[in-house]
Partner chain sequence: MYVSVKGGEQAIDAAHTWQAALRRGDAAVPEVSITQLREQLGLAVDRVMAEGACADPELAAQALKQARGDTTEAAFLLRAYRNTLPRLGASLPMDTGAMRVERRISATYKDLPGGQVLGPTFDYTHRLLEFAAPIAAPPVEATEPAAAMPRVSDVLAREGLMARDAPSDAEPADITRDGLRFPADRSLRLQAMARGDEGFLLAMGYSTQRGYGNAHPFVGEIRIGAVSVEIVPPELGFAIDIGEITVSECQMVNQFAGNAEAPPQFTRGYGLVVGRNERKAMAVALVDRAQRAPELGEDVKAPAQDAEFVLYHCDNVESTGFVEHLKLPHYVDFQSELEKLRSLRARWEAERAS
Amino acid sequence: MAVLARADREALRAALADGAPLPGWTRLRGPETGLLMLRGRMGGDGQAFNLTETTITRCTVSMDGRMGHATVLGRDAAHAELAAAIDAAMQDAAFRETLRQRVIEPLAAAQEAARARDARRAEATRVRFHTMAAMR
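How about the structure of this chain only, in the form predicted on its own?
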(Lines of atoms letter the chains of each structure in order from A and count residues from 1; the text may use other names and numbers.)
(Lines give C-alpha, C1' and ligand atoms only; values in the text may rest on other atoms or scores of the structure.)
Protein backbone atom coordinates (compact mmCIF):
# COMPACT_ATOMS: atom_id res chain seq x y z
CA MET A 1 0.00 0.00 0.00
CA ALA A 2 2.87 2.39 0.69
CA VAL A 3 4.11 1.99 -2.88
CA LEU A 4 0.64 2.70 -4.26
CA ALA A 5 0.16 5.69 -1.97
CA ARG A 6 3.52 7.24 -2.92
CA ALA A 7 3.05 6.71 -6.66
CA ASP A 8 1.17 9.34 -8.60
CA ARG A 9 -2.08 8.61 -10.43
CA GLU A 10 -0.52 8.73 -13.89
CA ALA A 11 2.15 6.20 -12.90
CA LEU A 12 -0.57 3.84 -11.67
CA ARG A 13 -2.58 4.27 -14.87
CA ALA A 14 0.50 3.74 -17.03
CA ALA A 15 1.38 0.54 -15.15
CA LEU A 16 -2.16 -0.77 -15.57
CA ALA A 17 -2.18 0.17 -19.27
CA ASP A 18 0.73 -2.24 -19.80
CA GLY A 19 -1.69 -5.14 -19.53
CA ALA A 20 -2.13 -5.59 -15.79
CA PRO A 21 -5.70 -6.81 -15.33
CA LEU A 22 -8.09 -4.96 -13.06
CA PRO A 23 -11.74 -6.05 -12.84
CA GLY A 24 -14.57 -3.61 -12.16
CA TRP A 25 -15.28 -2.31 -8.65
CA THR A 26 -17.94 -0.49 -6.67
CA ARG A 27 -17.28 2.43 -4.36
CA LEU A 28 -18.23 1.74 -0.76
CA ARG A 29 -16.90 4.95 0.80
CA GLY A 30 -15.46 8.08 -0.74
CA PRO A 31 -13.26 9.16 -2.17
CA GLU A 32 -13.34 11.75 0.59
CA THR A 33 -10.79 14.42 1.44
CA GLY A 34 -9.89 15.55 4.93
CA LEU A 35 -7.07 16.71 7.16
CA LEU A 36 -4.57 14.68 9.15
CA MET A 37 -2.55 16.11 12.04
CA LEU A 38 1.15 15.34 11.78
CA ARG A 39 2.96 15.09 15.10
CA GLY A 40 6.63 15.47 15.89
CA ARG A 41 8.95 15.00 18.86
CA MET A 42 11.78 17.28 19.93
CA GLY A 43 15.02 15.38 19.54
CA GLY A 44 13.15 12.29 18.39
CA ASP A 45 12.27 11.15 21.91
CA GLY A 46 10.94 14.27 23.65
CA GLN A 47 7.38 15.33 24.28
CA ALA A 48 5.08 15.06 21.24
CA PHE A 49 3.76 18.23 19.63
CA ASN A 50 1.43 19.02 16.73
CA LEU A 51 3.66 19.91 13.80
CA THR A 52 1.20 20.68 11.00
CA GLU A 53 -1.83 19.39 9.15
CA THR A 54 -1.83 17.77 5.75
CA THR A 55 -4.56 16.95 3.27
CA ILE A 56 -5.36 13.27 2.66
CA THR A 57 -7.88 11.44 0.50
CA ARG A 58 -9.25 8.02 1.36
CA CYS A 59 -11.42 5.56 -0.49
CA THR A 60 -12.87 2.09 0.01
CA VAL A 61 -14.05 -0.10 -2.87
CA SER A 62 -15.58 -3.54 -3.25
CA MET A 63 -14.48 -5.96 -5.96
CA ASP A 64 -16.13 -9.39 -6.13
CA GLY A 65 -16.64 -9.47 -2.37
CA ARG A 66 -13.15 -8.20 -1.51
CA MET A 67 -12.69 -4.76 0.01
CA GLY A 68 -9.81 -2.50 -0.92
CA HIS A 69 -8.76 0.55 1.10
CA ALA A 70 -6.41 3.40 0.28
CA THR A 71 -5.30 6.66 1.86
CA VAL A 72 -3.09 9.01 -0.12
CA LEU A 73 -1.57 12.42 0.57
CA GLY A 74 -3.25 15.29 -1.24
CA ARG A 75 -6.61 15.75 -2.89
CA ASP A 76 -6.39 13.32 -5.80
CA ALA A 77 -9.63 11.34 -5.53
CA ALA A 78 -8.90 9.28 -8.64
CA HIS A 79 -5.53 8.23 -7.19
CA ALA A 80 -7.15 7.07 -3.93
CA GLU A 81 -9.84 5.13 -5.79
CA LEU A 82 -7.37 3.45 -8.14
CA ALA A 83 -5.06 2.50 -5.25
CA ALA A 84 -8.05 1.02 -3.37
CA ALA A 85 -9.04 -0.98 -6.47
CA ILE A 86 -5.51 -2.37 -6.79
CA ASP A 87 -5.59 -3.25 -3.09
CA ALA A 88 -8.81 -5.22 -3.61
CA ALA A 89 -7.45 -6.97 -6.72
CA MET A 90 -4.25 -7.94 -4.88
CA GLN A 91 -6.37 -10.00 -2.48
CA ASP A 92 -7.35 -12.31 -5.35
CA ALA A 93 -4.71 -14.94 -6.17
CA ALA A 94 -5.66 -14.74 -9.87
CA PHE A 95 -4.48 -11.12 -10.07
CA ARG A 96 -1.88 -10.89 -7.31
CA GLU A 97 1.26 -12.03 -9.11
CA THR A 98 0.54 -10.11 -12.32
CA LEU A 99 -0.14 -6.91 -10.38
CA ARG A 100 2.97 -7.43 -8.27
CA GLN A 101 5.18 -7.87 -11.35
CA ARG A 102 3.64 -5.19 -13.58
CA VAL A 103 2.60 -2.53 -11.07
CA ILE A 104 4.07 -2.87 -7.58
CA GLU A 105 7.66 -3.91 -8.36
CA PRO A 106 8.30 -1.34 -11.13
CA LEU A 107 6.83 1.47 -9.01
CA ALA A 108 8.84 0.36 -5.97
CA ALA A 109 12.04 0.26 -8.04
CA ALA A 110 11.38 3.76 -9.41
CA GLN A 111 10.68 5.08 -5.91
CA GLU A 112 13.86 3.50 -4.53
CA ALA A 113 15.89 5.00 -7.39
CA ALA A 114 14.44 8.43 -6.61
CA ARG A 115 15.26 8.00 -2.90
CA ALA A 116 18.83 6.97 -3.73
CA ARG A 117 19.22 9.95 -6.08
CA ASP A 118 17.95 12.33 -3.39
CA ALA A 119 20.27 10.74 -0.81
CA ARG A 120 23.27 11.24 -3.12
CA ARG A 121 22.34 14.90 -3.63
CA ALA A 122 21.93 15.46 0.12
CA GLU A 123 25.21 13.67 0.90
CA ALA A 124 27.06 16.07 -1.39
CA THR A 125 26.02 18.98 0.85
CA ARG A 126 26.74 17.34 4.20
CA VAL A 127 29.13 19.13 6.53
CA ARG A 128 31.60 16.93 8.36
CA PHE A 129 32.20 18.61 11.69
CA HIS A 130 35.04 16.32 12.74
CA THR A 131 37.04 17.72 9.81
CA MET A 132 36.38 21.27 10.95
CA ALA A 133 37.44 20.43 14.53
CA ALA A 134 40.71 18.93 13.26
CA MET A 135 41.49 22.16 11.39
CA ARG A 136 41.80 24.20 14.63
Second form
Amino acid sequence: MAVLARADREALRAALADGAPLPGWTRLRGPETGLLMLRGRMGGDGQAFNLTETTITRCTVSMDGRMGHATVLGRDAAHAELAAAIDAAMQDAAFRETLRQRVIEPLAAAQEAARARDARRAEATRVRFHTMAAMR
Amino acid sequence: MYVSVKGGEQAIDAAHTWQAALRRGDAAVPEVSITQLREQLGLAVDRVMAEGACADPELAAQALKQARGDTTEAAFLLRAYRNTLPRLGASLPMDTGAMRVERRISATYKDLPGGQVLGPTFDYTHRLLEFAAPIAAPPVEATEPAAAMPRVSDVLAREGLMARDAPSDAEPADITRDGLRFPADRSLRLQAMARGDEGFLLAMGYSTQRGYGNAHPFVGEIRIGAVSVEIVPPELGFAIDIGEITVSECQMVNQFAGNAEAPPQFTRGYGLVVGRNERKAMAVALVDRAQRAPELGEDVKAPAQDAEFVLYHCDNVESTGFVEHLKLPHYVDFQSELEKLRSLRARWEAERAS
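The form predicted in complex with its partner chain is what I want next, because the block you gave corresponds to the form predicted on its own; please supply it.
Up next: the whole complex, starting with the chain shown before.
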Protein backbone atom coordinates (compact mmCIF):
# COMPACT_ATOMS: atom_id res chain seq x y z
CA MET A 1 0.00 0.00 0.00
CA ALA A 2 2.90 2.36 0.74
CA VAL A 3 4.36 1.70 -2.71
CA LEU A 4 1.03 2.40 -4.41
CA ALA A 5 0.47 5.54 -2.32
CA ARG A 6 3.93 6.89 -3.08
CA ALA A 7 3.55 6.32 -6.83
CA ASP A 8 1.40 8.64 -8.92
CA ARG A 9 -1.51 8.07 -11.28
CA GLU A 10 0.67 7.99 -14.39
CA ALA A 11 3.11 5.50 -12.89
CA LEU A 12 0.24 3.18 -11.89
CA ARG A 13 -1.35 3.41 -15.34
CA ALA A 14 1.96 2.77 -17.06
CA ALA A 15 2.70 -0.23 -14.83
CA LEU A 16 -0.72 -1.71 -15.58
CA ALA A 17 -0.59 -0.98 -19.29
CA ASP A 18 1.42 -3.98 -20.48
CA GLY A 19 -0.57 -6.78 -18.88
CA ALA A 20 -4.07 -8.21 -18.71
CA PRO A 21 -6.51 -5.51 -17.58
CA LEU A 22 -7.84 -5.55 -14.00
CA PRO A 23 -11.32 -7.00 -13.50
CA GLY A 24 -14.05 -4.40 -13.22
CA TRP A 25 -14.73 -2.83 -9.83
CA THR A 26 -17.41 -0.73 -8.19
CA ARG A 27 -16.80 2.23 -5.89
CA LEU A 28 -17.98 1.65 -2.36
CA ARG A 29 -16.68 4.93 -0.95
CA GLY A 30 -15.16 7.92 -2.65
CA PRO A 31 -12.80 8.69 -4.12
CA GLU A 32 -13.13 11.59 -1.68
CA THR A 33 -10.69 14.34 -0.85
CA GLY A 34 -10.38 15.81 2.62
CA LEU A 35 -7.93 16.95 5.23
CA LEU A 36 -5.57 14.95 7.40
CA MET A 37 -4.13 16.59 10.50
CA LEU A 38 -0.40 15.86 10.55
CA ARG A 39 1.02 15.32 13.99
CA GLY A 40 4.53 15.72 15.30
CA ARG A 41 6.09 15.23 18.72
CA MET A 42 7.48 17.96 20.97
CA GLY A 43 11.25 17.76 20.81
CA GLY A 44 10.83 15.03 18.20
CA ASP A 45 10.14 12.39 20.85
CA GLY A 46 7.73 13.91 23.40
CA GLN A 47 4.02 14.54 23.56
CA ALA A 48 2.11 14.60 20.27
CA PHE A 49 0.94 17.92 18.82
CA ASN A 50 -0.98 18.99 15.74
CA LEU A 51 1.39 20.46 13.17
CA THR A 52 -0.73 21.31 10.14
CA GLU A 53 -3.28 19.79 7.85
CA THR A 54 -2.61 18.23 4.47
CA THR A 55 -4.87 17.02 1.70
CA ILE A 56 -5.54 13.31 1.27
CA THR A 57 -7.78 11.32 -1.03
CA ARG A 58 -9.22 7.96 -0.08
CA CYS A 59 -11.17 5.34 -1.96
CA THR A 60 -12.69 1.93 -1.27
CA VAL A 61 -13.71 -0.37 -4.11
CA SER A 62 -15.24 -3.80 -4.45
CA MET A 63 -13.91 -6.24 -7.02
CA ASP A 64 -15.47 -9.73 -7.25
CA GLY A 65 -16.50 -9.39 -3.61
CA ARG A 66 -13.04 -8.34 -2.46
CA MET A 67 -12.57 -4.94 -0.89
CA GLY A 68 -9.69 -2.71 -1.82
CA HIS A 69 -8.66 0.39 0.14
CA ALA A 70 -6.33 3.25 -0.59
CA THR A 71 -5.43 6.59 0.95
CA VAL A 72 -2.97 8.85 -0.84
CA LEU A 73 -1.53 12.28 -0.11
CA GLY A 74 -2.89 15.01 -2.37
CA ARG A 75 -6.08 15.41 -4.34
CA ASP A 76 -5.75 12.95 -7.21
CA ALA A 77 -8.97 10.92 -7.23
CA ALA A 78 -7.80 8.66 -10.08
CA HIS A 79 -4.61 7.79 -8.16
CA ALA A 80 -6.59 6.78 -5.05
CA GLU A 81 -9.13 4.77 -7.06
CA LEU A 82 -6.50 2.92 -9.07
CA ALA A 83 -4.50 2.14 -5.92
CA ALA A 84 -7.67 0.78 -4.27
CA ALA A 85 -8.43 -1.36 -7.34
CA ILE A 86 -4.91 -2.80 -7.33
CA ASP A 87 -5.24 -3.44 -3.57
CA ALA A 88 -8.46 -5.40 -4.25
CA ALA A 89 -6.95 -7.36 -7.14
CA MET A 90 -3.89 -8.29 -5.05
CA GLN A 91 -6.18 -10.17 -2.69
CA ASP A 92 -7.10 -12.47 -5.55
CA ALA A 93 -4.61 -15.33 -5.88
CA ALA A 94 -5.04 -15.23 -9.66
CA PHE A 95 -3.64 -11.69 -9.82
CA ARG A 96 -1.40 -11.41 -6.80
CA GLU A 97 1.84 -12.69 -8.27
CA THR A 98 1.58 -10.97 -11.64
CA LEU A 99 0.68 -7.65 -10.02
CA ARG A 100 3.57 -8.03 -7.61
CA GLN A 101 5.96 -8.53 -10.52
CA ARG A 102 4.40 -6.05 -12.92
CA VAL A 103 3.42 -3.21 -10.61
CA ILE A 104 4.68 -3.39 -7.06
CA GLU A 105 8.26 -4.53 -7.54
CA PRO A 106 9.18 -2.11 -10.38
CA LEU A 107 7.57 0.82 -8.55
CA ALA A 108 9.27 -0.15 -5.29
CA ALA A 109 12.60 -0.41 -7.11
CA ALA A 110 12.14 3.03 -8.70
CA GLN A 111 11.18 4.57 -5.36
CA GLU A 112 14.15 2.94 -3.66
CA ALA A 113 16.46 4.20 -6.40
CA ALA A 114 15.19 7.76 -5.88
CA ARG A 115 15.72 7.44 -2.13
CA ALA A 116 19.22 6.07 -2.63
CA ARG A 117 20.03 8.90 -5.06
CA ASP A 118 18.90 11.48 -2.47
CA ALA A 119 20.99 9.79 0.22
CA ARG A 120 24.08 9.88 -2.04
CA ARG A 121 23.43 13.56 -2.76
CA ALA A 122 23.20 14.25 0.97
CA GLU A 123 26.41 12.32 1.57
CA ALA A 124 28.18 14.41 -1.08
CA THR A 125 27.41 17.50 1.05
CA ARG A 126 28.79 15.98 4.28
CA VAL A 127 31.65 18.03 5.67
CA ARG A 128 35.01 16.29 5.99
CA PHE A 129 36.88 18.19 8.66
CA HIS A 130 40.63 18.51 8.42
CA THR A 131 42.63 19.38 11.48
CA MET A 132 44.62 22.53 10.74
CA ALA A 133 48.35 22.33 11.45
CA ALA A 134 49.37 24.99 13.95
CA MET A 135 51.12 27.93 12.30
CA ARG A 136 54.50 28.89 13.71
CA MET B 1 -20.39 50.40 13.17
CA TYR B 2 -20.82 49.68 9.50
CA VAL B 3 -23.65 50.89 7.29
CA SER B 4 -24.63 48.99 4.22
CA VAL B 5 -23.78 51.12 1.26
CA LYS B 6 -25.18 50.45 -2.18
CA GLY B 7 -23.37 51.23 -5.36
CA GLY B 8 -19.83 50.49 -6.33
CA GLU B 9 -20.52 47.20 -8.12
CA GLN B 10 -19.24 48.52 -11.42
CA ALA B 11 -16.23 50.09 -9.73
CA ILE B 12 -15.45 46.78 -8.00
CA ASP B 13 -15.77 44.82 -11.25
CA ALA B 14 -13.47 47.24 -13.02
CA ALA B 15 -10.99 47.12 -10.12
CA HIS B 16 -10.90 43.31 -10.24
CA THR B 17 -10.48 43.30 -14.00
CA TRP B 18 -7.50 45.61 -13.68
CA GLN B 19 -6.06 43.48 -10.88
CA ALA B 20 -6.41 40.39 -13.11
CA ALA B 21 -4.67 42.18 -15.97
CA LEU B 22 -1.81 43.23 -13.69
CA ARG B 23 -1.58 39.66 -12.42
CA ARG B 24 -1.12 38.47 -15.97
CA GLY B 25 1.36 41.27 -16.68
CA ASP B 26 2.59 42.06 -20.17
CA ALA B 27 0.75 39.71 -22.52
CA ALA B 28 3.88 39.48 -24.67
CA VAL B 29 5.67 37.73 -21.77
CA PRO B 30 4.80 34.00 -21.39
CA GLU B 31 2.44 33.20 -18.53
CA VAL B 32 4.00 31.38 -15.59
CA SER B 33 2.44 27.99 -14.80
CA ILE B 34 1.50 26.60 -11.39
CA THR B 35 3.94 23.76 -12.00
CA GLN B 36 6.73 26.25 -12.71
CA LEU B 37 5.99 28.06 -9.45
CA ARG B 38 5.97 24.80 -7.52
CA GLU B 39 9.24 23.67 -9.06
CA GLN B 40 11.14 26.96 -9.23
CA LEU B 41 9.81 29.07 -6.36
CA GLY B 42 9.56 26.16 -3.95
CA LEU B 43 10.51 28.12 -0.84
CA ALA B 44 7.74 30.68 -1.45
CA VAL B 45 5.33 27.78 -1.98
CA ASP B 46 6.52 26.21 1.28
CA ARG B 47 5.94 29.45 3.16
CA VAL B 48 2.38 29.68 1.84
CA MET B 49 1.76 26.01 2.74
CA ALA B 50 2.94 26.63 6.32
CA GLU B 51 1.09 29.91 6.88
CA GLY B 52 -1.96 28.68 4.99
CA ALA B 53 -1.91 25.64 7.33
CA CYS B 54 -2.45 23.20 4.45
CA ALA B 55 0.47 21.14 3.20
CA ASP B 56 -0.45 20.83 -0.47
CA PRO B 57 2.20 22.27 -2.82
CA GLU B 58 -0.12 22.45 -5.84
CA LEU B 59 -2.76 24.41 -3.94
CA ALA B 60 -0.12 26.69 -2.40
CA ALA B 61 1.42 27.36 -5.82
CA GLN B 62 -2.02 28.11 -7.26
CA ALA B 63 -2.74 30.51 -4.37
CA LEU B 64 0.63 32.21 -4.87
CA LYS B 65 -0.12 32.75 -8.54
CA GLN B 66 -3.62 34.04 -7.89
CA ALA B 67 -2.27 36.42 -5.21
CA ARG B 68 0.38 37.83 -7.56
CA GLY B 69 3.10 36.57 -5.24
CA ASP B 70 1.63 38.14 -2.07
CA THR B 71 2.34 35.34 0.41
CA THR B 72 -0.06 36.63 3.07
CA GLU B 73 -2.91 36.90 0.56
CA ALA B 74 -1.99 33.43 -0.74
CA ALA B 75 -2.07 31.99 2.81
CA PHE B 76 -5.52 33.56 3.22
CA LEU B 77 -6.72 31.89 -0.01
CA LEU B 78 -5.37 28.54 1.13
CA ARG B 79 -7.00 28.82 4.58
CA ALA B 80 -10.31 29.66 2.93
CA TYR B 81 -10.04 26.67 0.58
CA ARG B 82 -9.17 24.23 3.36
CA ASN B 83 -12.35 25.30 5.14
CA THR B 84 -14.33 23.69 2.30
CA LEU B 85 -12.79 20.23 2.88
CA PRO B 86 -13.94 17.68 5.46
CA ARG B 87 -11.50 16.50 8.12
CA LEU B 88 -10.87 12.80 7.50
CA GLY B 89 -8.62 12.14 10.48
CA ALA B 90 -5.22 12.67 12.04
CA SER B 91 -1.90 11.03 11.29
CA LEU B 92 0.17 9.10 13.78
CA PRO B 93 2.86 11.40 15.20
CA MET B 94 5.56 11.64 12.53
CA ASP B 95 8.95 10.23 13.49
CA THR B 96 11.48 12.92 12.60
CA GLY B 97 14.24 10.67 13.98
CA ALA B 98 13.61 8.37 11.00
CA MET B 99 13.71 11.28 8.56
CA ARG B 100 15.33 10.81 5.16
CA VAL B 101 17.70 13.65 5.86
CA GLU B 102 18.76 16.03 3.10
CA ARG B 103 20.28 18.51 5.56
CA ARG B 104 21.40 18.00 9.14
CA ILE B 105 23.75 20.30 10.96
CA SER B 106 24.68 20.78 14.60
CA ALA B 107 26.42 23.77 16.14
CA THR B 108 27.10 21.86 19.37
CA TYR B 109 29.00 18.80 18.13
CA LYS B 110 31.43 18.82 15.25
CA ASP B 111 31.79 15.05 15.01
CA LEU B 112 28.42 13.53 15.55
CA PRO B 113 27.15 10.23 14.15
CA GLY B 114 26.16 10.83 10.53
CA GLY B 115 28.21 14.02 10.37
CA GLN B 116 27.40 17.55 9.30
CA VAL B 117 25.35 17.28 6.11
CA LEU B 118 24.88 20.66 4.45
CA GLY B 119 22.25 19.66 1.89
CA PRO B 120 20.89 22.34 -0.44
CA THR B 121 21.61 25.67 1.27
CA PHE B 122 22.22 29.38 0.67
CA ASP B 123 24.78 29.36 3.49
CA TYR B 124 28.33 30.06 2.30
CA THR B 125 27.11 31.80 -0.86
CA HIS B 126 28.44 35.32 -1.36
CA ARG B 127 24.99 36.83 -1.73
CA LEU B 128 26.02 38.40 -5.00
CA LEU B 129 23.43 38.74 -7.72
CA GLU B 130 24.33 36.36 -10.50
CA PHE B 131 23.66 38.17 -13.75
CA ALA B 132 24.82 35.26 -15.86
CA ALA B 133 22.28 32.42 -15.91
CA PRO B 134 23.35 29.93 -13.23
CA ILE B 135 24.59 26.61 -14.58
CA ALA B 136 22.08 23.88 -13.80
CA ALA B 137 24.54 21.10 -13.11
CA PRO B 138 23.12 17.85 -11.74
CA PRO B 139 23.69 17.45 -7.99
CA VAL B 140 26.90 15.70 -6.98
CA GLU B 141 26.44 12.14 -5.78
CA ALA B 142 28.73 10.31 -3.39
CA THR B 143 29.35 6.62 -3.98
CA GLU B 144 27.84 5.74 -0.60
CA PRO B 145 24.54 6.92 0.84
CA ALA B 146 24.47 9.12 3.93
CA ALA B 147 24.70 7.22 7.23
CA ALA B 148 21.98 7.01 9.87
CA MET B 149 21.68 10.19 11.91
CA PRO B 150 20.59 9.90 15.54
CA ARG B 151 19.29 13.06 17.14
CA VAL B 152 21.73 15.27 19.00
CA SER B 153 19.24 15.54 21.85
CA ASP B 154 19.41 11.74 22.27
CA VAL B 155 23.20 11.98 22.61
CA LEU B 156 22.83 14.53 25.41
CA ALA B 157 19.95 12.66 27.00
CA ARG B 158 22.07 9.52 27.26
CA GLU B 159 24.46 11.48 29.47
CA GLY B 160 21.49 12.63 31.55
CA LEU B 161 22.25 16.24 30.64
CA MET B 162 19.13 16.91 28.59
CA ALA B 163 15.65 17.32 30.01
CA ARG B 164 13.47 14.80 28.21
CA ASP B 165 10.04 15.43 26.84
CA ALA B 166 7.91 12.58 28.16
CA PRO B 167 6.39 10.66 25.23
CA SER B 168 2.62 10.79 25.36
CA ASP B 169 -0.20 10.18 22.96
CA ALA B 170 -2.63 12.34 24.90
CA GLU B 171 -5.03 14.10 22.52
CA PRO B 172 -3.31 17.40 21.69
CA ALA B 173 -5.03 20.79 21.52
CA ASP B 174 -6.25 21.80 18.06
CA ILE B 175 -6.41 25.47 17.13
CA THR B 176 -8.54 24.67 14.06
CA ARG B 177 -11.29 23.25 16.27
CA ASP B 178 -11.02 25.06 19.59
CA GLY B 179 -9.35 28.33 18.66
CA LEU B 180 -6.81 29.95 20.96
CA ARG B 181 -7.40 29.47 24.68
CA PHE B 182 -5.22 30.65 27.51
CA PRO B 183 -3.25 29.45 29.27
CA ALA B 184 -2.19 27.81 25.99
CA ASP B 185 -0.46 24.48 26.50
CA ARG B 186 2.69 23.69 24.57
CA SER B 187 0.90 21.63 21.90
CA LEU B 188 -1.33 24.61 21.08
CA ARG B 189 1.64 26.99 21.04
CA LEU B 190 3.62 24.79 18.64
CA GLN B 191 0.63 24.44 16.32
CA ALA B 192 -0.08 28.18 16.36
CA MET B 193 3.55 28.99 15.59
CA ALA B 194 3.79 26.37 12.83
CA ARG B 195 1.12 28.37 10.95
CA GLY B 196 2.32 31.75 12.23
CA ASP B 197 3.91 34.53 10.23
CA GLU B 198 7.56 33.86 9.55
CA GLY B 199 8.58 37.51 9.82
CA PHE B 200 6.82 38.03 13.14
CA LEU B 201 8.28 34.86 14.66
CA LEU B 202 11.73 35.71 13.34
CA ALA B 203 11.54 39.09 15.07
CA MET B 204 10.32 37.49 18.30
CA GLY B 205 13.10 34.89 18.20
CA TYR B 206 15.65 37.60 17.46
CA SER B 207 14.42 39.62 20.44
CA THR B 208 15.25 36.71 22.78
CA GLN B 209 18.82 36.77 21.50
CA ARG B 210 19.10 40.53 21.99
CA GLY B 211 18.32 40.28 25.68
CA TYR B 212 14.53 40.30 25.81
CA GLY B 213 14.17 36.93 27.47
CA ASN B 214 17.64 35.99 28.59
CA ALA B 215 18.29 33.22 26.08
CA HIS B 216 21.70 31.72 25.41
CA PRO B 217 20.79 29.21 22.76
CA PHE B 218 22.83 26.76 20.75
CA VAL B 219 21.56 25.05 17.64
CA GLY B 220 21.65 21.49 18.90
CA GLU B 221 20.43 20.33 15.56
CA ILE B 222 18.62 21.40 12.43
CA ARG B 223 17.33 18.68 10.15
CA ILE B 224 15.36 18.95 6.93
CA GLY B 225 14.04 16.03 4.94
CA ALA B 226 11.16 13.72 4.17
CA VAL B 227 9.23 11.90 6.88
CA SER B 228 6.67 9.15 6.42
CA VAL B 229 3.02 9.90 7.04
CA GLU B 230 1.17 7.02 8.65
CA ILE B 231 -2.52 6.70 9.41
CA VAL B 232 -4.68 4.00 10.94
CA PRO B 233 -7.81 3.78 8.77
CA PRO B 234 -10.74 2.45 10.83
CA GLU B 235 -11.61 -0.03 8.05
CA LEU B 236 -8.18 -1.63 8.33
CA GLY B 237 -7.30 -1.18 11.99
CA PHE B 238 -3.55 -1.13 11.36
CA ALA B 239 -1.12 1.61 10.37
CA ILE B 240 -0.46 2.26 6.69
CA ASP B 241 2.13 4.53 5.11
CA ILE B 242 0.48 7.00 2.71
CA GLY B 243 3.55 8.87 1.53
CA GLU B 244 6.13 11.39 2.62
CA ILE B 245 6.13 15.03 3.54
CA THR B 246 9.12 17.37 3.83
CA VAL B 247 9.56 19.16 7.15
CA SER B 248 12.15 21.36 8.84
CA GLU B 249 13.00 20.72 12.48
CA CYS B 250 15.16 22.68 14.91
CA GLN B 251 16.27 21.77 18.42
CA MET B 252 17.64 24.72 20.35
CA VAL B 253 19.64 23.83 23.44
CA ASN B 254 19.55 26.21 26.41
CA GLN B 255 21.25 25.99 29.74
CA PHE B 256 19.03 25.65 32.78
CA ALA B 257 20.29 26.33 36.27
CA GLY B 258 18.13 23.69 37.94
CA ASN B 259 15.74 24.02 40.85
CA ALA B 260 14.67 22.07 43.93
CA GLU B 261 13.31 19.16 41.87
CA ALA B 262 15.52 19.15 38.75
CA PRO B 263 19.33 19.21 38.59
CA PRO B 264 21.16 21.70 36.36
CA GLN B 265 20.76 20.47 32.80
CA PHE B 266 20.02 21.54 29.25
CA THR B 267 16.49 22.31 28.14
CA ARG B 268 15.14 22.42 24.66
CA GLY B 269 13.20 24.77 22.46
CA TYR B 270 11.59 22.96 19.57
CA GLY B 271 10.49 24.14 16.15
CA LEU B 272 8.79 22.01 13.50
CA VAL B 273 7.55 23.55 10.27
CA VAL B 274 6.15 21.97 7.14
CA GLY B 275 8.27 22.37 4.00
CA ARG B 276 11.83 23.63 3.77
CA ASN B 277 12.06 26.60 6.09
CA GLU B 278 14.94 26.41 8.53
CA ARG B 279 14.78 30.12 9.40
CA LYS B 280 11.25 29.71 10.69
CA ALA B 281 12.00 26.42 12.45
CA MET B 282 14.83 28.20 14.31
CA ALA B 283 12.62 31.15 15.20
CA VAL B 284 9.85 28.85 16.51
CA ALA B 285 12.40 26.93 18.59
CA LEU B 286 13.67 30.16 20.17
CA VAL B 287 10.17 31.39 20.97
CA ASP B 288 9.07 27.94 22.20
CA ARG B 289 11.92 27.93 24.71
CA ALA B 290 11.11 31.49 25.78
CA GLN B 291 7.49 30.49 26.39
CA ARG B 292 8.49 27.57 28.60
CA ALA B 293 9.60 30.13 31.20
CA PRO B 294 6.66 29.57 33.60
CA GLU B 295 7.03 25.77 33.58
CA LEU B 296 10.78 26.13 34.31
CA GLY B 297 10.22 28.68 37.06
CA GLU B 298 11.76 31.58 35.15
CA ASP B 299 10.42 35.14 35.28
CA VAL B 300 8.13 36.17 32.43
CA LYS B 301 9.35 39.65 31.52
CA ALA B 302 10.00 39.80 27.79
CA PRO B 303 7.51 39.98 24.89
CA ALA B 304 8.59 36.60 23.45
CA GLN B 305 7.88 34.90 26.80
CA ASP B 306 4.33 36.27 26.81
CA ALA B 307 2.30 33.52 25.12
CA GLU B 308 -0.82 35.67 24.77
CA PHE B 309 1.10 38.46 23.10
CA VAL B 310 2.92 36.15 20.68
CA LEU B 311 0.09 33.78 19.81
CA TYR B 312 -2.58 36.46 19.40
CA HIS B 313 -0.38 38.33 16.95
CA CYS B 314 1.57 35.66 15.05
CA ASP B 315 -1.26 34.70 12.70
CA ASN B 316 -0.93 36.90 9.63
CA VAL B 317 -4.32 35.94 8.21
CA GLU B 318 -5.96 37.18 11.40
CA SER B 319 -3.69 40.20 11.70
CA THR B 320 -4.26 41.28 8.13
CA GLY B 321 -8.00 40.86 8.56
CA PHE B 322 -8.15 43.23 11.47
CA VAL B 323 -5.66 45.76 10.15
CA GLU B 324 -7.24 45.79 6.70
CA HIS B 325 -10.79 46.05 8.00
CA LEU B 326 -9.91 49.67 8.72
CA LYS B 327 -10.41 50.19 4.99
CA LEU B 328 -14.11 49.38 5.27
CA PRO B 329 -16.53 52.31 5.40
CA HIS B 330 -16.57 53.83 8.89
CA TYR B 331 -18.61 56.82 7.71
CA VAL B 332 -21.05 56.88 10.62
CA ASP B 333 -18.41 56.31 13.31
CA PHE B 334 -16.39 59.10 11.83
CA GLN B 335 -19.43 61.42 11.65
CA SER B 336 -19.98 60.99 15.38
CA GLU B 337 -16.29 61.68 16.03
CA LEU B 338 -16.56 64.83 13.90
CA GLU B 339 -19.62 66.06 15.82
CA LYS B 340 -17.90 65.47 19.11
CA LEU B 341 -14.73 67.23 18.04
CA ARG B 342 -16.70 70.21 16.70
CA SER B 343 -18.53 70.65 20.01
CA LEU B 344 -15.28 70.31 21.99
CA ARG B 345 -13.67 72.87 19.74
CA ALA B 346 -16.61 75.28 20.15
CA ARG B 347 -16.41 74.96 23.95
CA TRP B 348 -12.64 75.46 23.90
CA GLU B 349 -12.95 78.59 21.77
CA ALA B 350 -15.76 79.97 23.97
CA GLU B 351 -13.69 79.40 27.13
CA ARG B 352 -10.65 81.05 25.58
CA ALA B 353 -12.70 84.09 24.53
CA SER B 354 -14.21 84.64 27.96
